Structures are given as structure tokens and as C-alpha cells.
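Shown next as C-alpha cells: one chain only, the form predicted alone.
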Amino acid sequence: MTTETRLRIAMQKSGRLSDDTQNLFKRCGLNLNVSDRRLLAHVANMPIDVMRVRSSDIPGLVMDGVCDLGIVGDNTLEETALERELMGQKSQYIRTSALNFGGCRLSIAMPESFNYQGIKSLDGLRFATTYPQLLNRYAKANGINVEFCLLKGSVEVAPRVGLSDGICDLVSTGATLEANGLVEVEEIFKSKASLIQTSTPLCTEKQSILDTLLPRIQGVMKAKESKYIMLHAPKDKIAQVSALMPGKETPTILPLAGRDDLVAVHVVATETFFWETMEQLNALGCNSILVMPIEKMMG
């Protein structure tokens, strides 16, 4: 098969999304041979090529049709789309699937000494940021004016050296802010990773590959959020037991060999299954309660 009919996916070469993306590919059954020196990797068991690039390049590669798909953080995707719209460049894409990794938030943070009295107290201030378009959109939506200085790294030190009054940057745990004497005051954008697709229709061969790959990705995402629960329950308490089961799935009830008083209950839970729930089930007379991770799901 020629390269023109191989599906091309852009992913982050290195960084917080790279490991998660490679793990996703592995769980989808893709045999990807990655080398640090090579920007283009080939999937051995499917007609897919993976281009390993900087995160900031991924949206443009998909929007321009150089790559058919891309896995990128929503923060980078939205910033690039706003910037390209401002410059009159093509910014259309399809968000094919939301992914459940890469979670973070874009926030405004100020020095601990700053007397924050609400969003209006940020009017007229200068911020160091890698995301000026998202910052400007948020400022306009809240009726304030801000200035910015564009930094690609070490944003947290900008207020300390007098480059800015505050910062607008990605926050995960907040530990980096605290270490630099900063306090998060406004969350302006929540982000996770997304699988995006070019707005240009795919050829028949590429669409067929995507039709195979996408259910696998969605199955991995669903499995990651789900648990398989097995237990033995008193036959006369099935209604109460079913009411305690999280999620929308109907439990499967199976007979137990040699027992007329107990049945086996199996269910896939798509919500959090707490210790308190297990204790409530145990109080109803349930035993052998097992909560197990799910590797793959389909259908």
C-alpha cells in the first residue's frame, strides 16, 4: 500500500501527552516502532504512519490536511484555532473523540502579595503567557483589558523579575505556582486531550482504517472509566443490591451451584464504586465482592 493510502496521525514527540498517546496506541493493538531519532514512525500491523512533532504544530498539520488525525491538548488546539482565525488562515477541524487523559487547566495566577478582589482587579495588568488568544478571549468576555508578553517557557518567573504583573499558564497540581510564590485566582479554560480529524474528506482506504481504529480508541476510553463488579448476593435482596450498583447497566443474575439462597451478580460500572457502597452491599448479606479493572470494551 502506498503512503497516500496510509492513515497519518500526528502526536506529541515528547512531553506530558506523548506517553499517554503511545499507551493508547498499544492498548488499541497498534504495533508502533518508535525511535527518538525518527520523526515518522510506522505501525507494523495496520496501514498507519505516526508523525512525532511539537504539540503546537499538531493542530496546523491537521487543519492543513498534512495529517489526517492528531492527538493534542484542547488548550493548544483552541489557542491555534483562535490564532489562525485572526490571521485569516484555515482553522477548520473535526473533534472525532474526546480522550480521558492530559487533564489540566489554564489559569491566571498572581503573586501572593497581590490583593485580589475579583476579575475587575486584573484590568489593565500585564501577563506572561503562552496562550495570548485564550487570555484575550477571556478578558473580553469579562469586560477587562489586559496586556501580555509571550513566553514559551519559565512563565512562572516573569512576575519576580518584573516582566509582568501575573501569569496565565497551565496548572495541574499547583505545586509549581506555590514554589514560585504565586496564587491561582481565575480558571479560564479546562483542557484534556482530543483526537481531531482534518475537515477534508478521507479517501475510501483511509476512512476504512479510521472506521477500524475509532471503535478501538473509544473502547479503551470506556474501559478505563469502567470497572467489572462480581459478587454473591442473597436472592431475596436483589432489588436492594441492584439499586446500589453504579451506572446504567442492568446487572446479570446467575444461579450458584448448590445454593438456593444466593445468586451471582455481575455488572459493568461506569461510575465510581466507593468503599461505602461495598460496605452497604456487605450489610445486605453480599459476599465475595470483587471490583476489577477492564482492559478493553466493545459494544
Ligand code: ATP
Contents of the next structure:
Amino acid sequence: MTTETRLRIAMQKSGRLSDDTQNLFKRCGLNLNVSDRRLLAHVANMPIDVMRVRSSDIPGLVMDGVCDLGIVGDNTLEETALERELMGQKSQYIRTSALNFGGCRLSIAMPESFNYQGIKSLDGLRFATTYPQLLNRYAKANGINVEFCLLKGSVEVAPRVGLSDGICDLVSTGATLEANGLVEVEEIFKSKASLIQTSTPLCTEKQSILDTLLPRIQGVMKAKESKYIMLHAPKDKIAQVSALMPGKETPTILPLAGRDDLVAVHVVATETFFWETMEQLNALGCNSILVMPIEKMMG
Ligand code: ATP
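Okay, that was the form predicted alone. Show me the form predicted in complex with adenosine-5'-triphosphate next.
The complete assembly is shown below, putting the previous chain first.
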């Protein structure tokens, strides 16, 4: 296959999304060697090339059709789209699939000493942020005006050094905010990683590679959220045991060699299986309760 017919995917070279993205590719069966410094890494066993770049470059590369696909945070995607719209540049893309990693929120945070009385108390203030477009859209939608100072890193120190009144930054646990004496006052955007695709239709060869890859990506995500549960249950408690199983799947009931009183119950649980449920099952007389990760799922 020529370079023109190999599917080109952009991913973050290093940072918060790169390990999860690499792991996703690996679990999809892509044999990718990213240990060298090359910008373009070739997948050995599929006609796919992976372009390793800064996260902030990924939306533009996909929107301009340089890459066919990209894996990027919704925050970066939306900020770039707004910025490009403002500049009259091409900002179309297709969100092919939401992914289940990279979760965070873009929030406004103020110093602990600030007397926050609702969104209107932020009117006319100055915020340090990497996401001026998202901040501006939120401010406008809430009828306030804000100023911003653009920072690409260490946003949380800006109020302390007198650069801004508050910040608008990504938060996951809130520990960084707390360590810097800041309090989250408004959540303005919820984000996760997404697989995006160029809005230009792919050629037949590339579309057929994507048709193979996409069910694998979805299978990996479904497997990550699912668990395989196995246990031994008293035969006369099957109805109560089945009712305790999370998710909508019907359990498989199997006989146990040499035991008339017990059966084996197997089920794929697509919802969280809590310790409390295990304790309830135990109290019903179940034993050998195993909760196992699932590597791949299809169908
Ligand atoms: P790059 O340096 O590659 O242009 P970046 O500065 O946004 O991008 P990272 O800090 O690695 O790099 O963040 C990459 C993405 O990870 C973010 O855009 C966001 O979607 C996601 N993310 C998840 N949790 C957090 C968090 N707590 N803080 C920042 N980003 C997070």
C-alpha cells in the first residue's frame, strides 16, 4: 500500500493522553513502535501511520485533512474549532467516537480570599487561561465580560503573582487548585478524549481500514467497562442471585460436577460490581465469587 492509502492518525506525542492512546492502539492489535523519535510511526501489521504531535496541533491537522483521524481532548478540539471559526479557517470534523479516558473539566477558580457571589461577581475580572475561546463563550452566555491573559502552562500561579484575578483551567481531582489556594467556582466545560475524523470522505482503502479499526476501538472500550463474574450459588437461590447481578445480561447457569446443591453462575456485567453486592451474594450462601477483567469483546 502507498502512503496515500495508509490511514494516518494523529496522537499526542507525550503528555496526559499519550499513554492511554498507545494502550488503546495496542489493545486494538496495532503493532506500533513509538520508542524512536520519529514524527511518523508505522504500524507494522496494518496499513496505518501514527503521527505523534502536540495535543494542540491535532484538531488543525484533522480539520485541514493532513491526518485522517486524531485522538484529542474535547477541550482542545472545541477551543481550536472556535478559534478557527473566528479566523475564518476550516473548522469542520466528524466526532467518530467518544473515548473513555482523558476525563477532566474546564473550570473557573478564584483565590480562597475572593468573595464569590455567583457568576455576576466575575464581571470585568481578568483570567489566566489556555482556553480563551471557551471562557469567552461561557462569559457571553452568562451576560458578563471578562479579560484574559493567555498562558500555556502553570496557569494556577497567575493570581499569586498578580497576573490575573482568577484562572480558567483543566481540573481532574482539584488537588492542584487546592495546593495553590484556589477554589473552583464555575465548571464551564466537561471533557473526555475523542476520536475525530476529517470531514472529507476517505478513499475506499482508508475507509475499509477504519471499518476494521472502529469496531476494535469500541470493543476495547466496552471490555474496559465490563467484568466477567463467576460464582458458585445454592441451587434454590438462583432467582435472588440473578436479581443481584449488575447489568441486563442473563446469567449462564451451569451444573457443578458431583454437587446437587450448588450451580456455577457466569455473567458479563456492564455496570460496576460493588463490594456490597459481593457481600450480599456471600450472605445468600454463594462462594468462589470471582470478578475478572475482560480484554476484548465483539458482538
Ligand atoms: P500539548 O502540550 O500536547 O499541546 P497539553 O498541554 O494540553 O497539550 P497535557 O497537559 O498532557 O497537554 O493534557 C492533554 C489533555 O489531557 C488535555 O487537553 C485534557 O484533554 C486531558 N486532561 C485530562 N485530565 C487533565 C488534567 N487534570 N489537566 C490537564 N489536562 C487533562
